[in-house]
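In structure tokens, the next block holds one chain alone, the form predicted on its own.
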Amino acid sequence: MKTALVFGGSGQIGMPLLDRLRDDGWRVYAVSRAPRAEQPGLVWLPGDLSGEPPGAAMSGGALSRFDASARQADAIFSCGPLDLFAQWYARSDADAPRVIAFGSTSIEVKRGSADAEERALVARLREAERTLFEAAAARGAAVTVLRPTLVYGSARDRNLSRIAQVAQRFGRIVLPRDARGLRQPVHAHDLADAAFRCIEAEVAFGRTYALPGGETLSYRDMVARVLAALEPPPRLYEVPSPVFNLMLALAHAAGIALDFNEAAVARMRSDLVFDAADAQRDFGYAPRGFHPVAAMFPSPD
């Protein structure tokens, strides 16, 4: 029986990609902040990345159950922060021969942003990126890189959720009227399929892949499709970018929308496109179109 070790197990693409895993025979060992209950071929570990290394606040059998499947999986998913598990894998002894792990299409999309934070990200990335490939190639593993664009399907994902949260709120969602930059919005199952099939991809080893969703379409449309999926649909507006500058300003100003910054608003118009052709050369990427549904955003409470 295969055995995987999976981080960001409890997470929208990680719930998912556990099922795949199972259903195909694989024994599961997922790490996961909060205690869980164990499932057939599905053991939950409590340890995270955010400091010590998974594992480092564990005892007895729970502490010898990681260090076993760390060192003995046959594959290593992470489908959490990428900066985070390469400093793990970079100091782990894991020795597993397969390792995929999901970064971000931001990497390529906030390069050269005017957001000195969002510039601190990609620097980010690109150093896990590196420091991945590099531990990886001293152990002899094969790593694979998704890079995935708008993630949405879970009601967990940080943009199109939280539109859809605002838009429920206040009844409506007020855009830019030149918020026209394409989109290729990806669903969360379609990842984690993704992640399942390029494990026995012998061409994908070593390789970054750009995972956009099945269908491109404007800023404007993908959030009127959002809204057309709520119960009862908001309404959406469209005002002159001056007014709507001013807008935020008053947003900002009333501690409201503090993260939506300058540099977000700039992107609405820029066009954020990614070719899949490689990902479905390599390993039969094949994604949906852009079709969503109320479930697929958190309820109005």
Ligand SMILES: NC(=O)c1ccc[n+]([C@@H]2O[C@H](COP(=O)([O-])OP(=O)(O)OC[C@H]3O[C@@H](n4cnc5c(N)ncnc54)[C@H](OP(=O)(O)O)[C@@H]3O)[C@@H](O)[C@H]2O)c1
Contents of the next structure:
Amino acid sequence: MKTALVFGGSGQIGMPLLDRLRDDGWRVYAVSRAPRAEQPGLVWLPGDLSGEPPGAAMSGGALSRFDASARQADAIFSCGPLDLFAQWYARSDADAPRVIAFGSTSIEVKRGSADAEERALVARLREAERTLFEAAAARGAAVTVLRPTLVYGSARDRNLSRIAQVAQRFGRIVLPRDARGLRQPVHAHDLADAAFRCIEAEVAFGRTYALPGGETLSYRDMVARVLAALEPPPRLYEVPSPVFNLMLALAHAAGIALDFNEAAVARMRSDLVFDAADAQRDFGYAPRGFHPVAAMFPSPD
Ligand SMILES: NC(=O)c1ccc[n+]([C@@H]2O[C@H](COP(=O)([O-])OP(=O)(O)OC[C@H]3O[C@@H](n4cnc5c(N)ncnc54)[C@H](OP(=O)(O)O)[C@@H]3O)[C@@H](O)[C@H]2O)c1
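Other form of same protein, the form predicted together with the named molecule, not the form predicted on its own:
After this comes the whole thing, all chains and molecules, with the earlier chain placed first.
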């Protein structure tokens, strides 16, 4: 029986990955900062990659439990923060032959952003990928880094689910008229499937892949489809950019949508498009088109 160690197993990509591995007969150890109930074929290990003990009772002991599991694992998956995972991996003595880690297309998209925090994120992602590949090379492990575009499908994402929540709260969403940049939303289950498929794909060893969704559509059409999936469907209003900017400034002044910054507004006009051809050829990546339904978003209650 093969053994997997999964970081981020409670997240939107991690959960379907745990199911996929267990369905295939793997024994799975998954790390979480919160205590979680064991299930057949799944053992939760309490631990925090940041090195901060999640509770006094879980300090050093918890860390050594997942370090020990890492030594038995046939494959290690990272579906949580890549920087913390890479730092842990580099200092651990994990000798699993296969490592599959999720990064982000933000490494490309946010490069040169007007926002200092976004540029810092890019620097962290770059450093994390570099650390991971170097540490793996030093111990003869094969790493694949998967970079998704905008993830949806679990009702827990911070992008489309957030838009759906705001739309349901106010009965409407306002967009600038030029929000026509192209997007490729990708379903979390397709990403879990990709991670599973590339375990054995030798051609993917030592490589990074962009994982976009199976359909390319404008930001405006993406939002319109989300709204159409909700019941009752909130309305979409499109206003000239200066009006939108004014509305956003008023919202910020009222303490609303503070993390929706200038860089995010500018990106609504930009095409964020990636090619899935390499992943398709190398491990049969086959993402679905964008067909949202209400269950993919948080309930208004
Ligand atoms: N969401 C997107 O649109 C998007 C887009 C591109 C790339 N990605 C990348 O895809 C990966 C997964 O994203 P996601 O949205 O599926 O994640 P998510 O649902 O937010 O879940 C994050 C996971 O990371 C774990 N985690 C967070 N901090 C941790 C820590 N200090 N120690 C141990 N575990 C920790 C959490 O576990 P516990 O809470 O159980 O501890 C949770 O399972 C990430 O690398 C992300 O950057 C996401």
